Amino acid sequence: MNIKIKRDELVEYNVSELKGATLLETLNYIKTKIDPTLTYSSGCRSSVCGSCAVRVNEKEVLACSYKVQEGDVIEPLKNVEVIRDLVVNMDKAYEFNAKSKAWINKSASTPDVTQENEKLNEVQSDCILCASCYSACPVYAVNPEFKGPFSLTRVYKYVSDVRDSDAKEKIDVIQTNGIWDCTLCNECTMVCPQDISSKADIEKLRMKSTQYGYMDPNFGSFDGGLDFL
């Protein structure tokens, strides 16, 4: 079985000795048996830490859970700086969390945390920060400052959290390079290993924004095409 790994160029490796192995096991084999210079990230080996996210055949996966197949082409995540081979710099993705104020900044004095409202952001709390959604997002091709699914899902998590008493501040900061720039293509949802739908979260944030008086700027510039002469 042969696979190719994107380094400075595509490099082919024969891993015929491995059958039914995960991609992470295969990378470990290559590094210890064939090419010690191969560089990649890994951590928990249990699909929990998200550090081994890569692209296989142009789709984001976790190397520790993906089973290698003949002819696979492995590449680093997109939309991030490649440090070496499959290792990427995640700083810019994390910076968008800061720009989006994706945290609880003003706690309600007496929050009424019920089992029902705990479930409002239960799924979003499962994010493992693998950045697969960030890599899959096509918007970065035209807007590198897009806050993106990675951060907007976290914003929804805190906007829906009853312990935060100032959701509007977060809604304010995601109006620019934020929720209205998303194309709702759903690419982010399809690659999330935790089944989090950032698209659905962005749609909820759009609804929340209208409650605060915001509207889709694309509608604001639409002239309707109804010219009556």
Contents of the next structure:
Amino acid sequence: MNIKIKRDELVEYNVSELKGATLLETLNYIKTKIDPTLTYSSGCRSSVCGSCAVRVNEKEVLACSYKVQEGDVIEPLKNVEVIRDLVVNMDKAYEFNAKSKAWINKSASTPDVTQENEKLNEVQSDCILCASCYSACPVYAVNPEFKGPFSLTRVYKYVSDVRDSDAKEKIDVIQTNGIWDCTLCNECTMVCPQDISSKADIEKLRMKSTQYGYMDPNFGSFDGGLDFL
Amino acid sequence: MQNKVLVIGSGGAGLVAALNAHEAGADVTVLTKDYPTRAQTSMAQGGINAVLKHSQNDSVEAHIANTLKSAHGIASEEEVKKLCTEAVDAVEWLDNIGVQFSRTKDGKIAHRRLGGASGDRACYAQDYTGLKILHTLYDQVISKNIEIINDRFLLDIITKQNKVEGVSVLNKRSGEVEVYSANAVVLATGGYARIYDKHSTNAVGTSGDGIAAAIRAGARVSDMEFVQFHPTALKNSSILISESARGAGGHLLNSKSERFVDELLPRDEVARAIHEEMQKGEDIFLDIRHLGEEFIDEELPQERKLAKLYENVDPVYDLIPIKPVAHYTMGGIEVDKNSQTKVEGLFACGECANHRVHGANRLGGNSLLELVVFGREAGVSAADYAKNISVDASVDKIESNNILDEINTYTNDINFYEARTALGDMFYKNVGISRDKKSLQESLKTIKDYISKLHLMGVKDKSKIYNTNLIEFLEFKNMLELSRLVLKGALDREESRGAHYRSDFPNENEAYAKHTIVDINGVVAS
Ligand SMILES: Cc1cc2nc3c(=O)[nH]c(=O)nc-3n(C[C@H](O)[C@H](O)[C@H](O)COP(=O)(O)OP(=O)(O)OC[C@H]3O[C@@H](n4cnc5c(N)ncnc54)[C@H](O)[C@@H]3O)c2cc1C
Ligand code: SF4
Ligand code: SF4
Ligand code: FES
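Structure of the form predicted in complex with its partner chain, please, following the form predicted on its own?
Starting with the chain above, the whole complex follows.
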């Protein structure tokens, strides 16, 4: 079995010795036995630390949970700077969490969280920050400042949390380069290893925003378009 | 320079220390060899122990008693009391900052039972407890604008007259050695169970780098021989199936479908019982089928996913093949009541430290708790210390450069990855659940042999940019240094206690009811 890995160029490796191996096991095999210069990231090897996301045949996967197949083409994530081979620089992507103020503003006294409260954002709090969604999102091609799927999911997680005391602040900051820039294409949902739908979270954030008096700016420009007629 | 606290490591312990040092007024920077949310803490599944106000049929006293019992006489009663008493506060704090703990019907944090506990006292967030705690801590750290610098590998701690002055790190992206000066440094770099290589549940970078650097800098370490084996890792991949599966009523079965041990005994006892069965040629399985699909999907969703993905079995319908593997290292850097090491201004917390709360065998759920309780203590102590001390801001990096230059001259006669695999296999066999003098001595000989041959095991990749071949070599070198200490402790301790089982000395011996303390020159006291 052969697979190709995008390094400076596509390099083919023969990994016939392995049977039913995950991509991470395959990368480890190549690194320790064939070519120690192959460069990639890993950690938990059990799909929970978010280190090993790459693209296989143009789709984002976790290397540690993907089973390798003949002819696979492995590439680094998109929308992030490649440092070397499959290792990318996540600094800028993670900064969107800060720019979106994705954290709790503690209230003076914390209300009890009910079972229903907890279920409201249980899935969102399963995020492992693997950035698969970030890589799959088409918006970055046009707007590199888009706060992006995982940060917006985190914002939804906190604004839907009864313990948060200042949802408004977060809703305010995601109006620009945020929820309205999303095309609702659903690519992020398709690749999330944790079954999170950032698209759905963004739609919910749009609804919340209208409750706070914000409007879809795209309607505005559409009106402008009508004026032109 | 004033008030500068560096935290090395961004797992639960490091982030708690950073938050608390910041709150205590320090200027904090976190350095980590990857990214904050990628630390091993993300892997913790089962829960964090705390007897909360609504806990029924349980008490802080029982938590203390269980912890001490499991520690087999070598925990500090005072520290254990601190740990268990501050647990309520720790979990309430986590709840306040947004951790999504699972809830009971009446809106209280839910509890479940783990091994060795007399009550249901592990607070959990499904079986993603560590993940949700770590991510919430990270969100808090960025909310405080605390600086985090990613992709920096700790090389050495810089000291002058036994006082910390900073650290030297390898910038993985540029390949350059960088020096960060600081008034105080907190080590939170995790444990060393990856010495066991593939026979370990741990994340790949759990190579004890901080512990090795601490010894080189003049700190002491202790109890390195105590390594906990978790009874239930998946047979092929060593990926953990949480103890909560047994806590919820899961059974351990041998090939004849017989139960052979009380599943809720402490880990050392269950692991030994499994080991004995396996020695008889039995295959061992975890059976949770009777818990039912609904329960499994609600309480143990990750376990089902992991078993399907990595062992090709669905626990709702199938038995899960398991084996015990190395999971947690009780030993670590010696610290005093303020989490300070023997080096002034150098603090430690989390799995890399030995706060003497786990003794010879850690209880499940006490480690996440330790991260919060002692992470806080280390952070506050470091901030206090930093306030009152000034250091020279121009420390130099000559020594660490020397090490890298030297490694650069090593030849490639031996593939160190093969040596790393062999080390893991040997440790699992000889320094595992059961040890004896002969197997330990043999292993020590092999380790010394490896160390003497390091100059033949060089790094093939000569690139400066993101050289993971070099990083893995540095980790391997640290693991070799620590292996020697594990073996030294295990050889000296001619008795069986908790996780340290000597088949040639199967009984606990009162004469050894003490800690094995080691510094760079060897055993200091025991
Ligand atoms: C699979 C699994 C399940 C577990 N489940 C539970 C549980 O349910 N309950 C419980 O209480 N405990 C559990 N534990 C134990 C617990 O998770 C760990 O003991 C704990 O997370 C350790 O946290 P830490 O912050 O000390 O270190 P880690 O989380 O390991 O973090 C270490 C940090 O140090 C950094 N670092 C390491 N070396 C260097 C270096 N050279 N330079 C710079 N940075 C470095 C790493 O990048 C990382 O950020 C579990 C452990 C495992 C492996
Ligand atoms: S939302 Fe999903 S795909 Fe995106 S970072 Fe989180 S886990 Fe990864
Ligand atoms: S749905 Fe929105 S956030 Fe998700 S990939 Fe499409 S544009 Fe990006
Ligand atoms: S190695 Fe952690 S998610 Fe793949």
